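One chain comes next, on its own, written out as C-alpha cells in the form predicted alone.
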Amino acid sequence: MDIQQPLSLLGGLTAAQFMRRHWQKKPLLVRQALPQWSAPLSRAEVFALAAREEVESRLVQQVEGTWRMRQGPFARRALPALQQADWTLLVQGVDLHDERAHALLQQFRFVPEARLDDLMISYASNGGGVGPHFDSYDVFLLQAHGRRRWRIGRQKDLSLRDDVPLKVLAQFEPEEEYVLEPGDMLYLPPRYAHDGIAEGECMTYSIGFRAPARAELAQELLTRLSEEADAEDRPVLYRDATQAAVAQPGAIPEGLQAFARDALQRALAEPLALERALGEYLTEPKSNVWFDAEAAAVMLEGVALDRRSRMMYDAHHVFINGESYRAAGRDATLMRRLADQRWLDHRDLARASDDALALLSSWCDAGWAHSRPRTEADA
C-alpha cells in the first residue's frame, strides 16, 4: 500500500497523514469514504452467519426501558420480527467467514497487522442499539444499509450502569452528533465515547483493532516462555543441600527465592526468545477458527493465505497461526512479501529456494494458504 496516496476511505487524507493526525488521537468523518456502496452482505446472509455455532454473536433489546442481552448462535425464528422497534444483532469476527468482509477489511491494512483485529456487523431495527459506551481500542464504523445517527463526546466518567447487562455508561455526556448514511464512516480514538442509534433498519460494519493489556500481554508471553523451558531435555530442579532446620517454616528460604528470580532472567536471556513469544502469540489463531486442507496442492502459477490465516515477521522470524520460523535472505524477503500483500504469483515462486517451496506446500496442505492461479497482472 502507498501510505503517502490520498484515499477516499480517508476523507482525502493520505494513510501517514491519517496515523499521524487522528490515529488515537481525535475522531474524522468522512462522508462517502466509500461512494456509490452498498453492503456486501444482505440481511439474510448476516442472519445465516449468526445461526452458526461458530460464529460469536448477541442480541441486544429495549423491552420496556430494560436492556436485555442473549449471546448466540440464533435460528431466524429466534430473532425478533423485523417490524418490532429497538433490538440489535451483532455478529462478530465476520472476516473469518466471508470473502467479502475479509476483502472489506483489507482496506484498512495502513494499520500493522499486529494491531488489526476484525470486522463485526451490526444488524439493527428502528431504534436499535446498544446504549451509550466507549471502546477499549480504536474503531471505524462505516455505514452499510440505512441510516444511524451517532452521538460522540470525550468522555470524563467512565463509570458505568451496574443495572444492566451491558456496559453502559451512567452519565454519557455527547458533544457531537451526526447521522450516517450508506458509505459514510465515523474513526474513533480509543475511550471515545459514542451512542448510536438506528433511523429504521440499518447496518453498520465496524472495524476493530485489538489493544492487549500489559497485564494480559505479560501473562501470555511468561506462560510461552515456561513452556519452552519445559521442554528441556533434563529439566533443572532446585535443589537446598546446605537448608538448615527452621524454627519458621512458614518463611520462603530466599534461596528459592533467588532460583524463581534466575530461572525468570534466563528465559528472557534467551536470544529472541520473547520475540518469537510475542509473534508466536500475535498470530495464534482464534479459538473458533479452524483450517480445511488442500491435499496436493500445486503452487506452480502462485499462492494466496486463507483469508483466516494471521501472518507477521520480524528482523529474525516469519509467524504464521502461532507457528514460527527462522528466515534469512532471499527467503526472508519472499515470506515478507507473503506478509504484507497476502499472495505470491508465479514470478515470486520462481525465485524461492525447494525448502521455502517445501514449507508454502505444507501450509497449503495444513489449510493456511491456497494455490492462486494466474491473473492477468501475473502477466
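Take the two forms, superpose them, and find the largest set of C-alpha atoms that agree within 1.5 Å; that set is the rigid core. All figures in this text were calculated on a predicted structure; none of them were measured in a lab. Numbering follows the first chain given and starts at 1. What changes on going to the form predicted in complex with succinic acid:
Taking the rigid core as fixed, one finds a CA shift for R239 of 2 Å or more between these two forms.
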Contents of the next structure:
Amino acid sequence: MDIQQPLSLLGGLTAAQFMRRHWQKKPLLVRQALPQWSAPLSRAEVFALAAREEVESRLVQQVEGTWRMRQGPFARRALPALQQADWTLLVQGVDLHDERAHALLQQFRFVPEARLDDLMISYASNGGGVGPHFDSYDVFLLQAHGRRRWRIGRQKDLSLRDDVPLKVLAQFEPEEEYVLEPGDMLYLPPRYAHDGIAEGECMTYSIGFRAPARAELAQELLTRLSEEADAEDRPVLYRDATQAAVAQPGAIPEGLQAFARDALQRALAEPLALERALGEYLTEPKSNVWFDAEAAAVMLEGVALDRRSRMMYDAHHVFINGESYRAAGRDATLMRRLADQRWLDHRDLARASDDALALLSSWCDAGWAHSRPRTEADA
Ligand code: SIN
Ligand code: CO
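Could you give the coordinates for the form predicted in complex with succinic acid, as opposed to the form predicted alone above?
Up next: the whole complex, starting with the chain shown before.
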C-alpha cells in the first residue's frame, strides 16, 4: 500500500497523515469513505452467521430504560421481529468466515497486522444500540446500511453503570453528534465515549484492533520462554552444598532467590527467544479457527494465504499461525512479501528455493494457503 497516497477512505488524508494526526489521538469523521459502496453482506447473511456455532454473536435489547444481553448462536426464530424496535445483533470476527468481509479489512492494513483484530457487523432495528460506552481499542465505525446517529465525547469520567449486563457509562456527556449514511465512517481512538442509535433499520461494520496488555503479554511470553527452557536435555537443579544449618527454617534462602532471577534472565538472554515467542503468540489463530486441510495442492501459478491465516515477520523469522521459521536471503524476501501482500505470483514462485517451495506446499496441505490461478495482472 502506498502510505503517501491520499485516500478517500481517510477523507483525503494519506495513511501516513492519518496515523500522525488521528491514530490513538482524535476522532475523524469521513463522509463517503467508500463512495457508491454497497455493503457486501445482506441482513439474511448476517443472521445466518449468527446462527452458526463457531461464530461469536450477541443480542442486545433495550427494555424499559435498561439493557438485556444474550450470547449466540441464534436460530433465526430466536431473534426478535424486524418490526420490534430497540434491538441489536452483533456478529464478531466476520472476516474469518466471509471472503468479502476479509477483503474489506485489508484496506486497513496501513496499520500493522499485529494490531488488526477483526470485522464486527451489527444489525439494529429502529432505535437499537448498545448504550453509551467506551472501547479499550481503536475502532473505525463504517455505516453499511441505513442511518445511525452517533454522539461522541472526550469525557474523563468513565465509570460504568453496575445494574446492566454490558458496559454502559453511568454519566454520558456527548459533545458532538453526527448522522452516518451508508459509506460514511467514524474513527474513534481508545476510551472515547460514544453512543450510536439506529434511525430505522441499520447495519454498521466495526473495524476493530487489538493491543496486548502488558501484564498479560508478560505472562504469555514467560510461559512460552519457560516451555523452551524446559526442553533442556537435563534439568538444571538448584544446588546448595554451602547451605548452613538454619534456626529459622521459614526464611527463603537468598541463594534460591538468586537462582530464580538467574533462571528468568537466562530465558530472556537466549538469543531471539523473546522475538520468537512474541511472533508465535501474535500469529496464534483464535480458538474458534480451524483450517480445512487440502489434498496435495499444486501451486505452479501462485499462492494466496487463507483468510484465516495470520502471517508476520521480524528481522530473523517468519511466523504463521503460531509457528516460527528462520529465514534469510532470497527466501526471507519472498516470505515477507507473502506476509505483506498475502499472495505470491508465478514469478515469485519461480525464484523460490526448493525448501521454500516445500514449505509453501505444506502450508497449502494444511489449508493455511491455497494455490492461486494466474490472473490477468500476473501476466
Ligand atoms: C454497534 O455497531 O452497534 C456498536 C459498535 C460500537 O459502538 O463499538
Ligand atoms: Co463501541
